[in-house]
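A single chain, nothing else alongside it, follows as structure tokens in the form predicted on its own.
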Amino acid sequence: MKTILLLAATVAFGTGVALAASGDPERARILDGYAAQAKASDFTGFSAERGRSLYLGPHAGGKVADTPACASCHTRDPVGTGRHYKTGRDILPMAVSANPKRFTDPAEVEKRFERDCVNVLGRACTAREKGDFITFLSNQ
């Protein structure tokens, strides 16, 4: 069944794995809005594969030297629940299978990438960067 959803998404969206993955209309409106500004660039898709190396990093230049990846706070895990590193307290998974509400409000998931793309990256991240990270959290 997974299969023949996947199809139907590439097909009908162009935006392959984390469309069909998402299994929520919102989370697919959101990867819609990113695959259209990332097809500006060289866009041939998202991409599962780097979407988890941008979650485990580790880069360099981010704002919060203690915060070299997502996984940092978020744990190498998406399925489990994080920690702030400043502040001790408890982050919800990650992983869409784990928190299906992960990436279905627009706003709230532009706050946070607005923020963290900073603190672990040291600058914002771009469209297509955006949909991999939701794709790959999405598969998990």
The other form holds:
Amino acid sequence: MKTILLLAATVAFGTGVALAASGDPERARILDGYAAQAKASDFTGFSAERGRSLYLGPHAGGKVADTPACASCHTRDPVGTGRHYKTGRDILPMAVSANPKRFTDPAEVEKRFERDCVNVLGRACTAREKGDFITFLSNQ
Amino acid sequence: MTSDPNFRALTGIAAFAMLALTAGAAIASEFERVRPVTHAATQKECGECHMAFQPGLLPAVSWTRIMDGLQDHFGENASLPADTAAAIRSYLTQTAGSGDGRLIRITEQRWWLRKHDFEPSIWSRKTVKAKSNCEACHRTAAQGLYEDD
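Alt. form predicted in complex with its partner chain, vs. the form predicted on its own above:
Now the full complex is given, and it begins with the chain already shown.
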């Protein structure tokens, strides 16, 4: 019983933290999901600062040589409108303040990480990296 | 007069020329006016990174190869969830056009090259950026109308 209560408290606390950090219930659920995965290791919470480093890069080993950072297409200021590096197609801002619908559709979020972590980093992102990334952009 | 062999030959040549002209016009307009994209997932997923090209611009074999290779889509990982990819694949192949199935780039199809025989510098213009950017010149390309050149 004690364990269950403790677990419930932990979950409730975790949700509260994510909700406070992200401001949208669906985005909070996505963050909680990554928090649950990240907690398997030495997880102590998401970091907007780590998220910023991930966003700005530059990284090596990505599939697309022209895009060594998220900022390559999304611009260094995530409030701005991005531009696809090859086609020139506009990309809606990454910053939640400029684009409140950002990170509110779980399937869409996973689709983009699945693709662009490979394109930019040359590998899949960890749950912690995904959480850091959303945390950074939720505060932008 | 009508039995004059020269006249008959001339009429024959004229008729043949008319036929050839008509056929030529029909082939040219096949790609100047294509059915617009009517499938929501295709419009959304393809249209995120580039104009959602109309299925009529490539033959089914080419679309199949494109959908088989989304993990390396012209040098970029553009993978999709399996169910979304399957729906898009079936829309593209069922409404596909004609062309060379060995080629997956619209811009390498023979009809396309014939219609875009320009100075190479055009493609590096800032407003054009890529050959795939149909809308830079064809303002109504997204609706499947390419007659404005």
